[in-house]
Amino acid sequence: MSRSLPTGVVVSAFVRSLAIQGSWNYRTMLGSGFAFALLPGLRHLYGGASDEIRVPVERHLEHFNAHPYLAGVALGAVLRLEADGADPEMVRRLKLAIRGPLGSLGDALIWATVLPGVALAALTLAWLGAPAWVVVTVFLVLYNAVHVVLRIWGFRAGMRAGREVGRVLAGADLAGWTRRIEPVVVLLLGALVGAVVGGAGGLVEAGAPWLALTAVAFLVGLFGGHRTWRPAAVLTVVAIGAVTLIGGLT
């Protein structure tokens, strides 16, 4: 039997989902945070007494791991299914089925694409001489705008779709968005290199070590950057650290 959920309960569940990593642990990963975010809905559906709500809460305390920004997709779908009176085992199978895709899609979209892109934009502003407060503001505004919008979309999509959340997730084409954003990240990387090389006190004035580092970074990106993001991310961090160190010594 389907039961409606008050707006306050839905909003409370979403707000709690923003802290879904707050109780992260090696045993349940995001499981504890998932149950915490779901608690307002469970209280409304099963009653607030401890003996009434204990069983449904325990069902959602099990291991659950996904990207934190996309975990709301599963949370919204589970909340919808609980309100619809779905079989608990079916709800559990749905969580198990979508947690992997939510993790891999989120990693590729956020950690490997959006975060490096926003960081590159902020670094470019810094090398062009923008004040520190402008650099920090641009990074925080852009990055938080992306992940908040993604969280809202995911939670609403899960709530609307329920057991059909897999179809909705496939239709959203998050992998396609990753591919569309990647050229923008490459463009930002080129802008940063241009700002470093051509800016006042940049690589041209620093001499051969900086120019060699730029050449190595270009070749690595040209021949290997498209194959996997993890080595590229490590090399980016190492390159930035080396540039900073060399800049301090020259």
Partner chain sequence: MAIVLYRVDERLIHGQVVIGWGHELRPEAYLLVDDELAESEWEQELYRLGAGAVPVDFASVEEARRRLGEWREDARRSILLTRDIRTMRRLGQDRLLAGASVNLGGIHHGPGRTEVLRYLHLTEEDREDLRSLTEEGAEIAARDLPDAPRVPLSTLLKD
Contents of the next structure:
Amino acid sequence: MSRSLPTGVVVSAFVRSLAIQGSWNYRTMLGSGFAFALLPGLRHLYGGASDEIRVPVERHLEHFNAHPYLAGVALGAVLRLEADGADPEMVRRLKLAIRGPLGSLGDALIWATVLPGVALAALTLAWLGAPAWVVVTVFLVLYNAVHVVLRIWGFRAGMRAGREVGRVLAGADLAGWTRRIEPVVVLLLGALVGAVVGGAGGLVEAGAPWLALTAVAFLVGLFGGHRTWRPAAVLTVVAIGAVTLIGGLT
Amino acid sequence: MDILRLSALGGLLGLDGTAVGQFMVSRPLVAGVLTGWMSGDVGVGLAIGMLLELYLLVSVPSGGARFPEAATATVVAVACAAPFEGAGAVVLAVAVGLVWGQVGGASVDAGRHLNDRFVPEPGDAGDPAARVTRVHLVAILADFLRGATVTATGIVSGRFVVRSFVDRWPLDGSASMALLLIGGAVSAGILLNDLGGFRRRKVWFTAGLALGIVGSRFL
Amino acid sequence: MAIVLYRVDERLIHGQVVIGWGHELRPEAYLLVDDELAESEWEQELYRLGAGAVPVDFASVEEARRRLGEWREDARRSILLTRDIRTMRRLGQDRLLAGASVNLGGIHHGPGRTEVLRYLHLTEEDREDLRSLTEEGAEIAARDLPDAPRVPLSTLLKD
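Shown: the form predicted on its own; wanted: the form predicted in complex with its partner chain:
Entire complex below, previous chain first.
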């Protein structure tokens, strides 16, 4: 049994997928959000009455997790399989198998690479004196070009490939894209550091002691990694408090 | 009432952080400029947005990890700096933003634990289709109210702090910026570590550095 | 011994394994022991995606029991994963896992399961299987990530 889904149902599922993290929770993570996004499709396939739809909805309330931009890959594939009348156990196994890669591929590509890259580009522009609206426009347009394309591509890839979506994901080589973009992000990071050190109102103008302190802080982050973030933030706040107190006394 | 409007902004941008869209209007750079525009000082909005963006460069809404909430912290910081004059206003507001980011992050975590108690699971009584829609939409509304409340309380307490201490700030603009950049430099270092470390990336990093220095001299 | 970790984790290859344990142990292969997975090519494709550049071998329990010696003598460092405790018990039958440390990584809550640790929910059969594995010489402890505390089986099964 294979049934086609009306455009309205497909569009509705996609739009709902934008809010798939709306009821994020530690028990089922995106489980309830996944069922919420799938609901228009399930209503169309199984009928709207509560006793008809109860079992299919319950199947999709289970634990699910993914990067939000790639969750649509799973959603599309599951919609396809539900429309094809696939075995529920197989659908469940697809969701179990795909959540790991959709999380790790998306985290590496988006959170660890594209987002910092675009933010660095916008920060460098801002530091060089670009007007605020230019900075914000560049950031939002560049970032969301990647974001929106990825969402639409993923959802459609899932809808088309169904169970075989793993092959499509492997072919798209998201990990390869991450590796290729990473050096560009490093270049942008270097550019921002260069602009902040050498530019007008930069650290060179502030004086050698400030420059030295900043260099030390950079090395602490470089060799200490993420565990240095919180102490650094706490120290910053404490330092600001201390300078304020000293300033108040003199 | 500007606090009411700014709280609504904090609530909306907070939604973008996790629950709805994630177009990254919740990032400090965007949230800062928007808040600055609403408070009549885009320049301060951009300056604080830049600094907090730098600090939060390595803090992203990944999976179940706990992270400082960028959107509400930025709205709070800009709203606290805008009414006051002098270099101290920006510095103190950034400190308020860093502290309030933790408060926001804790409130996100609490909201997720609250959702634990309401999300339907297989085998629950009642009509699961109706319940999943209701719980999902209420959770989104609750997250908006959470963000707005965090923003409002942050603005009220943050403005009190800035008002009390802004006149005591002893450093000039250039030194104030340098002080804030020390903390930001830690994030830049962490990012380079994440991207493979200096040894593996020295060519790209040095090339960028040269480009940045030369570019900043000519532009 | 080239199998550097035996782990039960219902998610098999995922962030905790690839990032958490992967950075610590630097595996050169993942060995996924699961009867259904060994037969299912489309699922294998998905699990391979999560492992990045590290190759993944799939084997049924029977095949794994035959190849265990070969894997242990292999120069490649590998992480062996099963999705449930029953599979690990079947793999270890007749003291095949005697002396090995078996890591309990993640089994989340579900019907008939009670919480033992935040990331570990066991059924009565699971407990039975774990006792039997211990009697056959395996050393069992729970630990989701390498820097988390190691909780030995005796503590886990204390009611």
